[in-house]
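Quick heads-up: it's one chain on its own, the form predicted on its own, in structure tokens.
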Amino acid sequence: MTSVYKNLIRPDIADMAPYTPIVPFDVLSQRLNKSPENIIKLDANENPYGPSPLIYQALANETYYHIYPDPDSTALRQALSQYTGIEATNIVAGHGADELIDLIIRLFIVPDDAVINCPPTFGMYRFDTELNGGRVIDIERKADFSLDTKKIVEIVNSDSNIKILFVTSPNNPDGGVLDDACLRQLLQLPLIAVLDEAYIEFTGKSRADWVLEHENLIVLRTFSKWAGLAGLRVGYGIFSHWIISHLLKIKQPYNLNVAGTTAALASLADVSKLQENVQKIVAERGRLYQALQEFDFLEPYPSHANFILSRVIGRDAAELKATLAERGILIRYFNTPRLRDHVRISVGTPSQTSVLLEALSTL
């Protein structure tokens, strides 16, 4: 339906492409017309043991949903010190890290300035900077996978408006790692350098320490992987006191709720715990790694995340993600150039894992 006011809408978001999201597992649960505990969702890189049993007794003590949370996420950022070893001054919480890449895109950009994406990678980076006005230049990673950081340099010298520079390591969708070289390179070019480390702990080289040395780098985390919040969205940041103080001004005052401080705190209580869980997940990848490689339709690449990238040899990628949804099992497809001959399978627990390998026997 198109309404007489439609020109009032900034022609930028008019023309502009939505993010699909991954489609809610109660709506899928009655698409595919299955109750939720017999279907396998492994299309989200989400933690299959979900999180802290502490959580749910925190937040069932919690008193204060009806008061305004801490603006500054004290208690918060003080636990993530001790879990990061970064000061807590350093540290901003967010709404998810989704709400940290939004600010920094809006701290940084007006229009025609531009951010540079490296693709295959998270889609949120060229979503906000179209959101917010901003150019996206893509440059495409080489056949492995790895940034083309030689390509990088030259378009950054070659373009005074860029000004970030969006890393994902382990990178999604491939789980591949940036090397230090590499980093220190990118680290040398005349912008912010955003290292996204959303599945840093399933590696465990995490480089938030990089932050005390280079005041243009932001290292992004979250607790959707490791701690099994995906649906409480909590993320952090380790910034430089220079851009923290900007950075404040603009953040929204209640950002994160009471329930999503609760449950954060609960799972650094559980750290242990959860690093079990963490190890798991870690053990399980090799196993479905070395499954995968047996069928000859698959090309497993090796992963440092929680989740494993295959491209899919000799038939039909979305045809193979289709036809498991319909055993409900969910697989993710990226209906993109680069990817359309690819799948990817979030790490499961070891009974998902053989359900999936017997499933993808029969086809």
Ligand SMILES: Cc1ncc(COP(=O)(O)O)c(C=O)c1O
Given for the second form:
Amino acid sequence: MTSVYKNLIRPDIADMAPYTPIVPFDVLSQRLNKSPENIIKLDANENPYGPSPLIYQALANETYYHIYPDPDSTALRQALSQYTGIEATNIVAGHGADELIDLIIRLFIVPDDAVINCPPTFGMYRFDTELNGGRVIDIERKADFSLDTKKIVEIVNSDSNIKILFVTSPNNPDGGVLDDACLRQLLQLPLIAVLDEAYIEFTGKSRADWVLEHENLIVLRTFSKWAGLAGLRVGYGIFSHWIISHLLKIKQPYNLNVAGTTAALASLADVSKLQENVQKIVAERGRLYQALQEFDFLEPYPSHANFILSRVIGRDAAELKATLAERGILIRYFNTPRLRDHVRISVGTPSQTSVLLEALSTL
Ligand SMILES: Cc1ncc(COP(=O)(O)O)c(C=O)c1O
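Now show me the form predicted together with the named molecule; what you just gave was the form predicted on its own.
Now the complete complex, all chains and molecules, led by this one.
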């Protein structure tokens, strides 16, 4: 679409390729002519068990939907302090971890500053850097998807405009983790290291408490995965006080809404139940990994998250995804040079896994 006013649009945005939106669930269900409960959605790393049952009563009982929310998310940060063991003063809540990624970039990057991105990884680091006029420096992961630390150090030493490094553990899409020694080395660099722990509940211990010793470290977390709240958009970050003092100047005051906050608080009152779901997903990840190994056209990578990346051998990965979609099973395909022969499958319930395996066995 065009207009006589088109030249008023920021030139970089005018030239930008449009975002390919994810097809909403209801539209998809119509398109596939299948009811939503018959669609097996394993393409966005959502939690197949949904949220804590406690959130429904909490949302029904909430009486302040007509009042703006607390800009400081005081109650939520207090509850998060209990959950993480980190002081509430080191926590900022966000409208999903996605909002915090954008805010961090806005806080540090002026045009021509650079951000190190380590693909294949989560796409929002690149998206938000470009949107905010920053330069993305891609340092590809090695063949086993581990970080190329040596190259990162070399590049940082040769470019004084690099301000931020994004690392993800477990990494999306391969599910691999970053070890302590590597993170320690990266924290020596003269930049802000953002450790995205969106999937940390599915693996070992968080390194959120490292923020207290490393003032250039930020750790991002979310309720979207372990707590099944992807649709309500609640995330948070652990930051040093010096960063928070500036971050709060640019945060939209009412970034979290009342419903999201209420649901997150109810989730934190039901951690043991949600952890049971996490354990079920971890067990199912083991079963799915074993089963995928049995197909001669798949080579799955061991994962620490709620998804498994597989190389597709001797077949077209895009076609595999399309064939499964026709049967109402959605998995993720990335049309990028490095991942063109891969698919990523989120871990579902045992019965969803069985339907997937049955479909794969007929291909
Ligand atoms: C690594 C990573 N970080 C952050 C997010 C987004 O988190 P949120 O839903 O809290 O915005 C995702 C979602 O898929 C992710 O994979």
